[in-house]
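Form predicted on its own, single chain, as structure tokens, below.
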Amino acid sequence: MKLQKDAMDWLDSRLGVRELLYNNLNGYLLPRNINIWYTLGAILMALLGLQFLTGILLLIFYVPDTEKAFASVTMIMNEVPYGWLIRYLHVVASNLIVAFLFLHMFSVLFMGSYKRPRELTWLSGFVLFNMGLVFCLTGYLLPWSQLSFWATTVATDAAGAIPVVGDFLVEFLRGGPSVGAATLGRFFALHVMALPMAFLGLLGFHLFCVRRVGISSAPFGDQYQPTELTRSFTHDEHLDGVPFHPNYTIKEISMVFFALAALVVITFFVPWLFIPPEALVPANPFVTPEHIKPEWYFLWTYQVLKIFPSKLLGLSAQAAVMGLMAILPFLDLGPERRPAKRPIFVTIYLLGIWV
């Protein structure tokens, strides 16, 4: 204990760590009506940390070569001690991350937390959400299984519907006319190098925005009042709020353990939810499976393309929806965030989820 105190005193005399810890833990006040939906960010951070750890361990044995990729994954599953556990955790966690990303985005939309002055927080989070989907797309091909090969073929083929530049985009994504060694190399480089660096940088900016602007109060209860917007910057203070630690950290930790418990249950008892039989067969470019459809988080894009008479119209509709969502804070300028006071938005919100 004395050694620990001496070390803290040494750091405190040079960096003022005690003041820093107090200002960001006990002295940092959050709204009293904060709920479990605010813990989704902490859950995502925990799962992302696990994802980076398991990904690094998988990289030790994975070989990014079309002739060896599937065999290296098979070796990880069958020969490397606890390799099956590391891979299952990586696969299941990636799906849970997407699920919690959707929940996080839906909760922000429902509570109107994207509104001014949190436009940059929303934009950075929206880009992070899409980067998470790209993470899954690039990682999906790496096992070089029959399912991943043909799912990537279908996904990249959709870009060919874009006029003028469609064929160029398809060849650019694949590194050639068809999915092959060049595609695997590009997706591998994106998945393990380019995307992680960009993601971590943008995540840092997103967290900075959250901390700098302040946590928005939940728009529920009689005590809630719409925030008066000003031209100058103001930190969202909650002078009658509760300390971040231990009041909120306990809630965050409990929800993180709940998410980890779900991860463990799926990993040990139902991993085939995310690893179907087609994922256990090596890729064969000459045999097309009877039923190929994307993963559940891309299924909505697949269904939208089937609704419209042409791929171009389907892609245009999806691009329009995503573009509107990106600029939503600049369109919805009213200070009101209570769902009961926003019937039109809530109706569109519920219809969008239902469809």
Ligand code: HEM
The other form holds:
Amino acid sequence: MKLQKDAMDWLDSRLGVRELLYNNLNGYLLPRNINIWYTLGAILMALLGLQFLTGILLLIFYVPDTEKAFASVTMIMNEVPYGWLIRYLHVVASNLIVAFLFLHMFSVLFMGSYKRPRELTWLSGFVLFNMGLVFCLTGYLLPWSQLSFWATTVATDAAGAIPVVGDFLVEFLRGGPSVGAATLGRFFALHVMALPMAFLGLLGFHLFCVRRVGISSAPFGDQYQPTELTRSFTHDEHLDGVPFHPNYTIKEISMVFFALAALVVITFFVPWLFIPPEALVPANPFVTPEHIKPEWYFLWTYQVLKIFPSKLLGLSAQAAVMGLMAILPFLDLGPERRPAKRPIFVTIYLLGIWV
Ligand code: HEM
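With the form predicted on its own done, generate the form predicted together with protoporphyrin IX containing FE in the same format.
What follows is the whole complex; the chain from before opens it.
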């Protein structure tokens, strides 16, 4: 105890740590009507931490070589102590992260918290969401299974529908005319180096925006007060709010444990939900599997491509939807955030989820 106090005094006299902690924990006030949906960001951070840890452990044994990748993953599963657990956790957590990314995005959409002054929070989050999907796409290829090979062939093939640059793009993504050693090399570099660095940098910016602007109050109930928009910067203060610590951290930690429980249950009892039979067969460019279905989070893109008469139209429709989503806060300028008072938005929102 004495040592802890001395260490704290030492740090405090140099960096003003006590003031920093107070301003960001007990003295940081959140809106009184904050709800469970605001814990999704913390859940994402916890799962991301675990994902980085399991990823680093997998890297110790994984070999990014078309001749050895599948065998190295099989070795991790069968021979490395607890290797199967580390790999399953990595696969299952990647799916949970995408699920929580969707939930976080849909909840901020529903509560209108993407609106001014949170445009940059939204935009950075939207790029993080897309980076999350690219993380999954690049990771999918690494085990060099039939699933990896053919899913990547289909996904990179889609770029070929873009006029003029399509063929160049396909070859650029693959590093050659077809998926092969060059594809594995660039996907590996992206997955373990470029993406993590870019993702962490952008996440830092996202969290900075959240803290600097202040958490929005939930647009429900009598306590909700629309914030007045001013031209100059104002921090969204909640002077009658609840302290971030311990009131809110307790809630966040319980929700994080809830998500971790889901992760453990899926990992131990139903990991095959995310590891179909084609993932257990080494890649063979000469044998096309009968059923090659994309991951659940890419199914909508797959369906959109099927609905439209040409791939180009399908891709353009997707690009238009994603583009509109990215710039939504710059199009939806009204200050109203209460869902009950935004019937048109809520209708489009529900239709979008249903479709
Ligand atoms: C790994 C990815 C992400 C992490 C770790 C993360 C983390 C967080 C955290 C901790 C908060 C504050 C509390 C909360 O509302 O949960 C937050 C708020 C926010 N996030 Fe994210 N986020 C991520 C991705 C996204 C995505 C994909 C979007 C939307 C496209 C987004 C948009 C927002 C917005 C608009 C807020 C402000 C909410 C408010 O003040 O009410 N974030 N994020």
